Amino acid sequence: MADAALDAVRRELREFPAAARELSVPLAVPYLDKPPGPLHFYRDWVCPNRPCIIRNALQHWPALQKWSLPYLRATAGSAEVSVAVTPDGYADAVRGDRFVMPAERRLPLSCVLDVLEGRAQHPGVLYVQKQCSNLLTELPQLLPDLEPHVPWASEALGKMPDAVNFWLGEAAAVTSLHKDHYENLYCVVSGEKHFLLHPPSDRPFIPYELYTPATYQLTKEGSFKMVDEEAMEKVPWIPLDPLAPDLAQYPSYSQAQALHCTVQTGEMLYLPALWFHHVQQSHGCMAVNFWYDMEYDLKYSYFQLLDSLTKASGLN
C-alpha cells in the first residue's frame, strides 16, 4: 500500500510540470516595447510569476550612452572592487564532490579592465559579481549614471530594492543553474547576457544534492587549489550543467523544457523569484540588477511543498 501511494505521488509530480506549462508558462520569453505601469506589471507579470524582456526601459539612463571600458577606467579606475576568480569561469558551482566558491580578490577596477582589454593577464577568469549592493558600496562614482531603483517596479512591489549589483566580466564567466528568492530586474547596459530559464514548476526534474563547501585559493604561482570550509554545513546545489546535461545520471531532466533568451544592450529582463537560471555573457558585458525581496506568500509555500515532495519521493 505504501509503495503504491509513493508511486502515485511520483507520477503526479512528473505530470505536474507539463500541466503548469500549459496553464501559465510561455513558450518563449515575451517582449514589452516599453516599461509597464505598476498595476500592469504586478497584475500581468509578478502575480502569475512570468518573465518578460522590457525594451526602452533604460533610455533615460546616462549609463547607456556613457558606459564603456575606457569610461569606467576614467571614472572609477582607481576604485577597489571585489573580484571573483576561478580557474574555469564557474563561481559557486559543483566540481566533483564539492560545492566550490570563487577565490575573492580586491583589485583596482583598472586591473580588471586591463585584462578585459588584453593589456594584461591574470590567472583564471575574472568576474566582478559581488552581490551585496556592490554598485553602491564599491562603485559610487557610477551612481549618477543610473537610477537607484526602478520606480514603476518599486511602486508595484511596495518596497525598494534590497540590493543593486554591478556585473562585469570575461566571456568565460558563467553563472551555474540556481534560483533566488528575489524579484530580479536585470539591466544590460553594454553587451549581452544569455539566459537559460526553468520555471519553478520544473523542480521535479531538476536534481539537487548536498555538497561539502569549498573555496578556491589562488597560490603565489598562479595555480588554484580547493580548500574545504570546515565549519560550514553541506550546501544543496544543482549538479547538472544544462548546456551539457548528463542524462544517464539525471534522466528526468530530459523532461524539463528550458526557455532561452538573450538580453541585449538597453534591455531589462524581469526574472521572477524562484525561477531557475543559468547565465552566460559577451566579453566585457556591463550590467546592473535590482533585487527586490519576494513576498513569502502562498506561492512561496506552494513551491516549498513541491520541493519537499520531490525530495521525499526520491525523484532527485
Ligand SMILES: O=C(O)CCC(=O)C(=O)O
Given for the second form:
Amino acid sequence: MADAALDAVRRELREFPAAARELSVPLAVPYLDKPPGPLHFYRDWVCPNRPCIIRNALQHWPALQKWSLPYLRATAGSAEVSVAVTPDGYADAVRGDRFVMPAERRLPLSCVLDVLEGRAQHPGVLYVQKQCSNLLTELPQLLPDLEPHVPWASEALGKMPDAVNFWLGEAAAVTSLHKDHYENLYCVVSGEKHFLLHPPSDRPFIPYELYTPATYQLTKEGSFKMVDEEAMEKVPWIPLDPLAPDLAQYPSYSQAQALHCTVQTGEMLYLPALWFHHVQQSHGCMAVNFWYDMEYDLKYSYFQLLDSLTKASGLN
Ligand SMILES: O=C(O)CCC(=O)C(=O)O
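Write the structure block of the form predicted in complex with this ligand for the protein whose form predicted alone appears above.
Let us now look at the entire complex, which starts with that chain.
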C-alpha cells in the first residue's frame, strides 16, 4: 500500500511539468518592444512568473553609448574589484564530489581589462561577478552611466533592488545551472549573454545532490588546488551540465524542456524568481542586473512543496 502511494506521488510529479507547461510556459521567451508600465509588468509577467526580453528599456542609459573596455579602463581602471578565478570557467559548480567555489582575487579593474584585451595573461578564467551589489560598492565611478534601479519594476514590485551587480568576464566564464529567490532584471550593456532556462515546474526532472563545499586556491606557480571548507555545511547543488547532460545518470532530465535565449546589447531579460538558469557570454560582455527580492507568497510555498515532494519521493 505504501509503495502504491509512493508510486502515485511519483507519477503525479512526473506529469506535473507538462501540465504546468501547457498552462503557462511559453515555447520561446517573448519580446516586448518597449518597457511595460508597472501594472502591465506585474499583471502579465511577474504574477504569472513568465520571462520576457524587453527592448528599448536602456537606451536612455549613457552606458549604452559609453561602455567599452577602453572606457572602463579610463573611468574605473584603478578601482579594486573582486574577481572570481577558476581553472575551467565554472564558479560555484559541482566538480567530482565537491561543490567548488572560485578563488577570489582583489585586482585593479585594469588587470582584468589587460587579460580581456589580450595584453596580459592570468592563470585560469576571470569573471567579475561578485553578487553583493558590486556595482555600488566597487565601481561607483560607473554609476552616473545608468539608473540605480528600474523605476517601472520598483513601482510594480513595491520595493527597491536588494542588489545591483556588474558582470564582466571572459567567454569561457560560465554560470552553472541554479535558481535564485530574486526577480531579476538582467541588462546587457555590451556583447551578448546566452541563457538556458527551465521553469520552476521542471523541478521534478532537475537533480540535486548534497556536496562537500570546497574553494579553489591559486598557488604562486599559477596552478589550482581545491581546498575543503571544513566549517561549512554540505551544499545542495545541481550536478548536471545542461549543455552535456549525463542522461545515463540523470535520465529524468530528458523530459525537462529548456528554453534558450540570447540577450543582445541594449536588451533586458526579465528572469522571474525561481527559474533555473545557466549562463554563457561573449568575450568581454558587460552587464548589470537588478535583484529584487521575491514575494514569499503562496507561489513560493507551492514551489517549496514541489521541491520537498521531489526530494521525499526520491525522484532524483
Ligand atoms: O551572468 C551570469 O553569468 C549569471 C547571472 C545570474 O546567475 C543571475 O543574474 O542570477
